[in-house]
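Taking the form predicted alone, here's one chain by itself in structure tokens.
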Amino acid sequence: MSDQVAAAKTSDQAASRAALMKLLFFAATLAILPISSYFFTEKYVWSGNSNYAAITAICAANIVLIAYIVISVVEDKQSFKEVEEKKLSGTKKEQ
């Protein structure tokens, strides 16, 4: 029984670490990508038009946010499937 508890704690810590790393990655991306896209597109794409560059930065920020939401939902569905599979395998072992 204690081996199962230790394994569960280890997997919980690994999941927490993975979630933290994902959050830090998206936070850094959300901080860097819109600002860099603003200045890059203002200088090289839109030839000094700051309105279009601002729209580009807003789109970049929204893309990062949407990507974070999609990845979170997909991971949540995967973890839900894993829990259901464990429940099913547990009930089969009991029978």
The other form holds:
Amino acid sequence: MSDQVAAAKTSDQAASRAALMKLLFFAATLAILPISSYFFTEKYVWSGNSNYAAITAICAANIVLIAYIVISVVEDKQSFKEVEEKKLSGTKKEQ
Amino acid sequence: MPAELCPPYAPFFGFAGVASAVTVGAAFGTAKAGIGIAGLGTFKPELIMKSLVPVVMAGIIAVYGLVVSVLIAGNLSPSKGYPLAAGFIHLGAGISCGMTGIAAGYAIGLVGDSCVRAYVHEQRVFVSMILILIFAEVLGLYGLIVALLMNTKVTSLAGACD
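Let me have the form predicted together with its partner chain next, following on from the form predicted alone.
Up next: the whole complex, starting with the chain shown before.
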């Protein structure tokens, strides 16, 4: 019984750590990617035209947003499936 | 005539435009949505990852303000000739992005707070929350587009101070 509790606690810790790393990754990407893409494309891609570079930065920021929404929805579906599988295995063991 | 068109106080308006594009609305949006997320976290912690979307969207509003500030500051040249008209254009561009950022951040904050609280009880609120938040954020994008449009007019003023 205590082994199961300890195993559940470590898996919970691992899951929360993974979620935290994911959040930190998205926060860092949202802070760094748009402004760095602005300067990079202004210099190398659009040859000095700053308006196109601003549009590129906005597209990069919106891509980060869409990626976050997609990943959160996919992760939610995965965790829902895991919960259902646990319920099924629990009922099978009881039988 | 060039001395009238390019007075020495012209860069003040340009830099005021840079400062006014800065993120006030995003802070309000993050704070208000964060209150709702903290309330949700006490009941259903597994929903936190999905409920952080309003905070990410408020961050995007901040990115819009930052990009406009960098854009305007890149076109400023106070040491070379800087016409007063260019200063006013930059001020208008900064104000348009800043005001729409405040409005969009306010909307994202209120919508995020109440939709996240409703998400605790009803799972299907999530899709409607995303749609409403996207419409609120596009308001900030419109302000940025207007700022970009204004900024393109400055290049036609080059050489007015010679």
